[in-house]
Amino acid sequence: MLAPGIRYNYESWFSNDRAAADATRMRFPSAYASNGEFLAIKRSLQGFQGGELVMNLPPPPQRCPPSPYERACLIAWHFKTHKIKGHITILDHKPAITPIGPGYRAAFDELYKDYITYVPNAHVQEVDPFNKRIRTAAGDQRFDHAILMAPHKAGELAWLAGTVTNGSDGWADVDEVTMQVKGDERTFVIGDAIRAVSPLPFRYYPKSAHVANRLGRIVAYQISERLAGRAPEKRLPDNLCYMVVNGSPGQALNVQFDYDFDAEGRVRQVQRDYNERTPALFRDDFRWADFMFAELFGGIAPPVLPRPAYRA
């Protein structure tokens, strides 16, 4: 079983210009795949004295779709709390904020009106890390600092293992239910690296740690059933994400995804957005993380985290 994660597709921005790609990664990292990049962003924000900070979003599918908006909120909260004269421009490849559109829009407008500007349909056309400029379909933007998020593809191991095919659009080519690699039933790929699982509009499972955890359990179940000489039943994952939008008071949003099969046997997604930012969801975020860490590293399955009552 492989869990290759993602890699950055800087080639889509810079072709074979390694100097520009390396400068972008070193100076303006996105921190989607490296702990060192998280520390680099932390240091850069601690030393940020003010000015324009630009964040672009990768085009879908990307790792943790709501995370850039959460980052923007927390950075804006940092600016607001410490009275830093900074401003954040979010350049979104998509036509609108998704998921949790109303919840994030309310946070931007009500909490960070003077700190965040959201720009939709900002398809990246050119990035110049040396002159601190980014050109998009929605206009050009200069910046003092940036978090530049290149498009995502399956991680290097997926390519080395031969799981990425011409028809899988840069992702591991697996069966949408069993996670078995096409053409090699002995090999499974889980997590962010997998291709689209449905022809329905959502297409991809959210590329989140929760989904990866659930797919790992599903594959382990399948292997154990086959070793026991039994035919495994079809199982699908679920997904649960919390997004912190305010640090004091602590407030968070929530989105849930459930999956089943439609009448034609296609994987179907039901999405529920919890757009009201609340302290209860903030507390649940840490409970959920504790449960997931206990399951991953403690060797004991934690109790099921109760889901909040959905309100449209």
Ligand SMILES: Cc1cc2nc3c(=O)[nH]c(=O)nc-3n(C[C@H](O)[C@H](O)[C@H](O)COP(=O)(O)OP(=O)(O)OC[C@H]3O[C@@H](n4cnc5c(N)ncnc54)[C@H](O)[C@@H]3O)c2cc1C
Given for the second form:
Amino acid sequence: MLAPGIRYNYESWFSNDRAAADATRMRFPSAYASNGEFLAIKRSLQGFQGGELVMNLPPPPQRCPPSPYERACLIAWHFKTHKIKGHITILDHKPAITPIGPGYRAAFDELYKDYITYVPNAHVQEVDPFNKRIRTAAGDQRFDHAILMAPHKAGELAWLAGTVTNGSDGWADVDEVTMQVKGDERTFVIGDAIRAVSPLPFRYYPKSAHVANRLGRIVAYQISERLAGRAPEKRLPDNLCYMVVNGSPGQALNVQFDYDFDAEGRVRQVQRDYNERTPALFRDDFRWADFMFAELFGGIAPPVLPRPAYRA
Ligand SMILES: Cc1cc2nc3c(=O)[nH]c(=O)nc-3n(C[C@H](O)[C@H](O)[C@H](O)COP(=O)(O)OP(=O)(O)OC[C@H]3O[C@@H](n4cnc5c(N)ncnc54)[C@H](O)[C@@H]3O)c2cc1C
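Right, the form predicted on its own is done; let's see the coordinates for the form predicted in complex with the ligand.
Let us now look at the entire complex, which starts with that chain.
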């Protein structure tokens, strides 16, 4: 079973210009893959004295869709708390904030009015890391610092293992229910690296740790059933994400996803956005993390995964 995660597709921005790709990766990393970029971002923000900070969201599917907005809120909260004269421009490829659009919009407007500008339809056309400029379909932007996120693709190992095919759009080509690699039923890929699972508009499972965890369990279940000589039933994951939008007081939003099959046997998604930011959701976020860590690393897991009751 492979869970190779994602890699950045800088080629779609820079083609063969390695110098520009390397400069972007080194100076303006996005920290969306598992590596030292998280520390680089932390250090650069700690040293940020003020000015224009640009962040972009690439075309979907992207790892953890709501998290760049969460990141913007937390950086804005840091600016506000430490009286740093910084401003964040979010350049989003999408036409609107999604998921949890109204909740994020309210956070931007009510908590960070002077700190965050959101720009939709900002498809990236050119990135110049040397002169600190980015050109998008929604206009040009200069910056003092940036968090630049190239489009995402399946992690390198998925390519090396031959699981990415012509028809799978840069993601591992797996059966949408069993996660078996097409043409090799003994090999499974789970997590962010997998292809679209449905022809319905949502197409991809959200690329989240919660889904990766659930798919891992589903594959383990299938293997154990087969070893016992039984035919495994079809199981689908769920997804639950908490997004912190305020540090003082701690407040979070929430989005929940459930999956089943429609009459034609396609994977169907029901999404519930929890747009009201509350301290209770902030606390639930830590309970969720405690639950996942306990379950993963063999501690004592709470009996039930905490899930807030959805209110429309
Ligand atoms: C800022 C941010 C916020 C997020 N917030 C949330 C959240 O609130 N909730 C949530 O559920 N998810 C969240 N996510 C998403 C979550 O981190 C990913 O969806 C999850 O890590 C995907 O798991 P994965 O196993 O597919 O990939 P990964 O966790 O990336 O694991 C892949 C692993 O494979 C290793 N690897 C790759 N190639 C090789 C190789 N050749 N040899 C050996 N090892 C290799 C990598 O080093 C890595 O450790 C967030 C992500 C980010 C960046």
